[in-house]
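In the block that follows, a single chain appears as C-alpha cells, in the form predicted alone.
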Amino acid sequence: MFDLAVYGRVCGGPKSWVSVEEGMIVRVSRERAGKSAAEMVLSDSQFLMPAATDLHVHLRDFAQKKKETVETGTKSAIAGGITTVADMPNTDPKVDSARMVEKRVDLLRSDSYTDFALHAGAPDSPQEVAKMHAAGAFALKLYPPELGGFHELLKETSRAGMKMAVHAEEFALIGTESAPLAEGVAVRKILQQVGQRSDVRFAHVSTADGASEIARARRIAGRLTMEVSPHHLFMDEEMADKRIGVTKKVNPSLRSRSNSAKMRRMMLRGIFDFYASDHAPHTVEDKFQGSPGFPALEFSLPLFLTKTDDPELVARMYCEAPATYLGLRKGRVRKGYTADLVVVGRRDWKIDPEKFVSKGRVTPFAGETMRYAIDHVLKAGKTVFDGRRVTKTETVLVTGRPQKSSRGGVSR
C-alpha cells in the first residue's frame, strides 16, 4: 500500500496518479496503481508541479529580525511552493568564517521550515574557504568589492570542490552616470579568469548585454550558469518608480523596459539557466533610507506562471535546474524522486504585501493580478501548506554533495 496517491494532471499536462511511499515518488501512471493510505484528487482547475528550489534568498536573522528571520522567511517560501532555499551570506554579522557557517547553520537547522543550503561570503584568508566547505556551506559567494580577489578564491573554491557564485558588477561604476555598463564591465573581467574546470554562477543577471557575453562564452569555458530574478524579467526602472517611488531600489538596479523584454526573450530562447527571488526583506523604513532589495518568495512562482502561461519552462528554471544544481534527486514528477510536490490551483488574485508571511513589505508587485495561486504544497510526501497553514517538518542541510533519500538511498 502506498502512502499516498496524488491524481490530477501533472504540469498541466494529461492526468496520472502520483504514488508516493516513504516520502519519494515510486509510480507514475495513467492507471490507479493499487490502495493508498491517503488520497488526493485534483479539480479540473488544478494541476500538479513540482515543488520549487530558490537559489538566492537572503534570510536575514542574527541581528536583522526586524527584516526577517529564518521562520518567517521559510515560512514564506512554503507558502510560495518553495520547499528549498539557498541563503546568502551578507547578514549581520557576515557567514565569512567557518565559525560563523557553523552558527548559521545551527540556526537554520532549528528554525528553517525548508531544506536549506549556505553559501559562504570571501572570507579574510583564502585557506579558510575549505573549512566554510566542510563546516556546511555548498558555494562562495563574491559581491562587487571583493571581486578584485575572484580569481584566488576561485583557485581555492576548486581545491574544495565548492561552487562559486558572483554578484557581477564593476564596484567603482556602481552609483555613477555609467551605473548601466557596470554588469558588463565586470562580467568581461571574470570570463578572462575562468577555466575549463570553473564552476561560476552569475547571480541575478541583469543586462541583456551581460547575459549575452557569459552565453558566448560558456560555449568554450567552465561550468558557467546564469540565474535571473522575477523583478529583472517583469519589471523595468519606469513602472517600479510610478508604483513604488524612492523605494525602487535594488541591487543589482532595475533597468530599462527595452531591456526587461530582451531579457524575457533571451528566457525563451533557454539562455537562463535558473529563476531565483533574490528575495531581500526590509523594513518599510529601512526601504525609505535606500536599502536595496524586495521580498518575492510567496509570489515568485504564481508570478512566473503567470507571466509565461507555461508550467513546462517554470518547472524547469525553478525547480528541476536549481535542484540538479544542488545535487538533489528533486524537481521533477518522476519515479525516483523526492516528492516535494504542489497544487497549483487556476484563479485571480492580487499580491498584498500586507498578507504576506514574509516581513518584507515592498515591492513594484504590489496589486498585480495573479492568475495562478498555491493550493497545496508538499514536503518528501507530507503536507506542509494547506492553503491557510505552513507546517514544519524535518528538514535537510544540502551541501551540493551526494544526499541520502529518505529510503536510504543517495539522492544527487
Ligand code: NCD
Contents of the next structure:
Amino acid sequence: MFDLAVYGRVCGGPKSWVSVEEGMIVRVSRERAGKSAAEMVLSDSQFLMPAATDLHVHLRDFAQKKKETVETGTKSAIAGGITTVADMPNTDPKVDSARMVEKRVDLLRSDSYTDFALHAGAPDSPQEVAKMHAAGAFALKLYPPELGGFHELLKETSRAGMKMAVHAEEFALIGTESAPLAEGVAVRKILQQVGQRSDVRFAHVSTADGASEIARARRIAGRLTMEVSPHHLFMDEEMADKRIGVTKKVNPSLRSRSNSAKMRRMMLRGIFDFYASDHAPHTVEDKFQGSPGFPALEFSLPLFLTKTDDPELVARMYCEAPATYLGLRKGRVRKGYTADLVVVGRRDWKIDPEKFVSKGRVTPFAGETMRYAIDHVLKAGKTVFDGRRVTKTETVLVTGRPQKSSRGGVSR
Ligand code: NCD
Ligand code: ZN
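Given the form predicted alone, corresponding form predicted together with this ligand:
Every component of the complex follows; first up is the chain already shown.
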C-alpha cells in the first residue's frame, strides 16, 4: 500500500501514476499500481512537475525583520512551488563566522518551511572557512568588494570540500558609465585564478559578455557553473524604468533590451546551469532610499513557465540542476527521488505584490499576466500548499554533500 498516488501528465509527457511511500517516489508508471492511502487526480489543464530548488535567496530576518523573516520568505517560496532554498549571508549581522553560521542554522531549523542550505560570507580570517563549513555552510559567497581575496579563499574552500559562489562585478566600475563592462572584467580576473577542479558558481550572470566568457572557460577548467535570474532574462532597464522608476535598482543592474534578448537565446542553447530568483526583499521606503533587489519567490516558477512555455527546460534549470548541485535526490519525477512535487494549473492570474506572503512589494513584474499557476505543492509527499494555505512540515539542512536516506545506504 502506497501513501499517495498522483495521476496526471508529468511536464509535457503522458499521463502517469506517481506513487509515493515514506516521502519518496517509488514508482512512475502508465498503469495504476496497487492501492494507496490517498489519491490525487489532476485535471486536463494541470500537470505535475518537480518542486524547484532556488540557489539564491535573501531571507533577511535578524535585525531586518521589517524586510523579510525566515518564516515569510520560506512560506513565499512554498507558495511559489520551491521546496529548497539557499540563503545568502549579507544579513544584519552578517553570517561570516562559524558562530553566526550556527546561529543562522538554529533560526532556519526552527522557522523555515523549506529545506535550506547556507552560504557563508567572507570571514575575517581564512582559517574560519573550514569552521563555517563544519558548522553547516555549504558554500562561501563573495561580493564585489571581497573579490580581491578570491584566490586565497578559493584555496580554503577547495581544501574544505566546500563550494564557492561569486558576485562577479568589478567594484570600481559599478554605478559608472562603464557599468555594463564590470561583469566581464571581474569574470576574466576570476577565470585567471581558477584551477582544474575549482567549484565556482557565478551568481546572477547579467551580461551576454560575462556568460560567454564563463561558457568558454568551462570547456577547459574547473567545475564552473552559472545562475541566471528572472529580471536579467525577462526585464530590461528601460521597461523597468517605465514601470517602477527609481525603485528599479538591483545588483547587478538591469541591462539593455538587446542584452536580455541575447541572454534568452543563450539560455535556449543551454549556456546557463541554473535559474535562481535572487529574491531580495526590501520595504517600500528602503526601495525609495535606493536599496537594490526585488522579491520573486512567489512567481519566479510561473514566470519562467509563462515566458518559455517549456516545462522540461524549467524543470532542468530550476529543479534538477540546482538540486543535483546541492547533492540532493530531488528535482525529477522519477523512482528514487524525493516526492517534492508541484501541481501546475494552466490558468491566468496577475502578479499582485499586495497579495504576496513575502514582505517585499516592489517588482517590475507587478501586473504581468501569468499563464501557469501553482495549484498544489507536496514536500516529501505531504501537502505544504493547497492553493490557499501554506503548512509546515519537517525541514532539513542541506550541506552540499550527498546524503544518506533515512532507509539507509541509498544516497538521495
Ligand atoms: C542584494 C540584497 O538586497 O541583499 N540585492 C540585490 O540587488 N541583489 C544585495 C546585493 O547583491 O547587492
Ligand atoms: Zn543576491
